[in-house]
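What follows is one chain in structure tokens, specifically the form predicted alone.
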Amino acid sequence: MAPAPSPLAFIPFVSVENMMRLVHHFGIETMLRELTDAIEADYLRWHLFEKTPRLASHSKEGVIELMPTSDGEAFAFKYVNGHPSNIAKGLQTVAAFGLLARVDTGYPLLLAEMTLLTALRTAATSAMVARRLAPAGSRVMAMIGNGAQAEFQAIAMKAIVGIEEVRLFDIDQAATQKVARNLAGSGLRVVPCDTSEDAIEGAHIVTTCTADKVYATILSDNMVGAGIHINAIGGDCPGKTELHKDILGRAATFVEFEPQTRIEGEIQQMDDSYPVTEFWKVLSGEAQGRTDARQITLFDSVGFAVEDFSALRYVLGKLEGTEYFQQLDMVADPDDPRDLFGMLQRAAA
């Protein structure tokens, strides 16, 4: 008889099904608020984290990326892709999974789907920044690009910032209709719009979230008036932007990790002297956020590994006392750590 696996061989795995059950159990707005606070707490420990631009493998179809980081006690990485052409094939543009591990032993602590979790953490990060940078009393949001991320963004801005109305635009009207259906009953006034100009009329927060890997002008300079916050979160990579560069010339721009954003963000259009502020400095008091009501603030978000670290650690904490995970036999852990071959032999008995 093969020996029973060591207890250390098992780690919790959160499948897509269980991630959905977890969200419904606690409530999406509750999870978004708590996840926002968890990400902010880790931004306040920014100096503890290993920081490097993500490792990207580009192809003509899209990109596959690995996003690692560690705070010295735990290590996390995310596998994620971005393939805009997948939509035409009936596939997700983004698919992801992630792992959290102990630094002292290297043993994993959690394996989890991160397609849903990335949508949640991206929305939570956007809201974390907007509650510091958006104009006081912001109540109207424009959502330009109504794909898989749109509803999460709107609900997070409602739960964390207090948004009451979301104005929708997408070149695909079916996408806008989808978001409007999904947000019915959310407590938000939902206004489908025929143009992006209509969508941003009266908006205090403008979120752009498009996927095509090309230079595009989702917002032109003449569309952007004073006193708004722009949340540019579309699928980022070298050669892909959403905003006209003249907007950046008028905006105070905030980023996650500058070396990565210089490669992938809106600021790739600007020269190296273009000033940006890493957002953790606003939270720590080392830099100012919004300085006056008429200022244009821009969060040039490309996503960063610390946010995924926060999300994985948050989910691990939420699993306690629930059944929303499976135990996977993931680690070969023989009684005698030198006798891996012997464990293999005994498995045939």
Second form
2 protein chains.
Amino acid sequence: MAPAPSPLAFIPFVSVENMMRLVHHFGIETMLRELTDAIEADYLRWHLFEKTPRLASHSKEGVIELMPTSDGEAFAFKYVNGHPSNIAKGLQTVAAFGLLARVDTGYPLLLAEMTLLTALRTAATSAMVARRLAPAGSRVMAMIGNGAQAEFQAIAMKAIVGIEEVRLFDIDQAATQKVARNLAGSGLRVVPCDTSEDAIEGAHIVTTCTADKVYATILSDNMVGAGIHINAIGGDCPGKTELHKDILGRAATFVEFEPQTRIEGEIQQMDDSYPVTEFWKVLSGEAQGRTDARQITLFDSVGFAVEDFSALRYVLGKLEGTEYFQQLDMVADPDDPRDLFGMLQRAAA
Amino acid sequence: MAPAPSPLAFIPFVSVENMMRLVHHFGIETMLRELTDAIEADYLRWHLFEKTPRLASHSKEGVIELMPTSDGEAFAFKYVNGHPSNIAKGLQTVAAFGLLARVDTGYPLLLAEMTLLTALRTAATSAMVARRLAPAGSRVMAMIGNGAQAEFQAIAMKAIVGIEEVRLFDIDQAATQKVARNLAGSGLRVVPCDTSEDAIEGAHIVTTCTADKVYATILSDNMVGAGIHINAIGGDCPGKTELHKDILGRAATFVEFEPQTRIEGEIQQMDDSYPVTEFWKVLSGEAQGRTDARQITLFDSVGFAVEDFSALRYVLGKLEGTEYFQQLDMVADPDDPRDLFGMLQRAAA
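Having seen the form predicted alone, please provide the structure of the form predicted in complex with a further copy of the same chain.
Time for the whole complex; same chain goes first.
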């Protein structure tokens, strides 16, 4: 018998199945609230993070990205693809996993699926921003684009911002029906709409989350009244936007990490002099958020590595005392670190 | 009961334990020979590969790197750390794992430990180069630095180049004794030496593989005679070299990917006009290898992402029909790709 691997060799791994169990164990609203606070706490430590551009490998079908960051104690990266053509093949357009590691030794701490976790952290980030920027007393959200992210967005806005009604629109009615079905029993009043104009009627928050990789106009200028918050999460890579640029001209725009959003966000339509505020500055008090009830605030969200870092650290903390992980023998750990070959030889015995 | 994940959700994972089983199942010499041929085949497709600089996150204790590449059909990356101080903590200085994915869908194909696999691919790469550049009839190798890589290097040089005698030197005698013990029964004549001068005596190939992150002089100019091949694998990051620069002045130097080696290799000591040959050009016939029996050829090896790509693809190919892998549920795969939330809801049932 080969000797058993040492405890150092094992890395906890959270599969898709276990991530779902974890969510149900703690409850999705509790997890979204805690995750929102975890991301906010990390945004308040903004200066500690190593902020690298993501590493993207483009092909004609899509993109594969590695998104790393570090706060000097932990290092995290997410592997994520974006393949709009996957839908036609019955595959997810986005699949992701991530890793957290110790900076002082380089040893991994956690490997986790991040397709579900990304949906959760994206919704938590949207809610973190909306609870600071949306008009006081916001109760109604329009949800334009009813794909994989929609329910997570709606539930986060309910749990963290106090949204009571969600008004749905998608060019594909089946998508709207799916969201309405899934949100029955969520405690939200769900209103399917026939046009995006209907959906926006009376909304305090407008969330846009459509998937096409094109310069689209999901919202045109005349559709957008005063005193709303726009949570724009679909325009998130070069060549993919959702808002007419005239809306940007009237809005106060907030971003995650300006150099990345200039390339990937709605503001790729504007020149470099267009003013934006990095949202962490609102949290730290270095910049103002909403200044006027009639203002249009816009969160031009593209997804940033710090949010994945927060999500992975949050999940690692929740695992303790649960059984929602497997131990993976992923790191060779010989008795004598220089004796890798001896470890291999002894395994043959 | 929640429905079982679909087959699309599963990714084969090769643990350290299974990688060791795989090596013993096929035999280490067979694997090194086949891996050498796999890397050579990919070097002959050099132009197809996306060659990005590695993404490095430096700290005072070490470095964590992501090394990605793609040939347009498959994408691979390796996570690898380098922490010299780990030895004192009883940890590996280098731990690694890697992933292979499809470019057309972004879906992962294989996750594997790469601490052992990196030792194998580094030895295979050294042997691939030495079989083209070492003097004809090379039978004796000196091995300066008897750490974790030493035995792999010796066995690859035996299996692929025909080395019969390996002469060992390390400033730590215990390291030399470890290698001598591990190579007993390998078929190699093993000669422990008291000085590096002794080790080099009569050697046709000199492999240097020491670990200190310093500008060291493992080989000084007067130690190196004519008609040898130097396989320098220890000098592999900024501030870490092993050879006196006068040796570089006399040698014909071959590298993996010039822009990376200029920063990380022995040639960081030379100015940019110092001539080097990318080794793939020797394989393709675009450049000459050894031109003279009395020449000093130098392989200034730093490790390149294409070698990891080859190693992962090779391992994936070998898995078929074996039991040396686990299936990891790493990718969410709902029946309807837009219905991620519905998948989560149904899991609660």
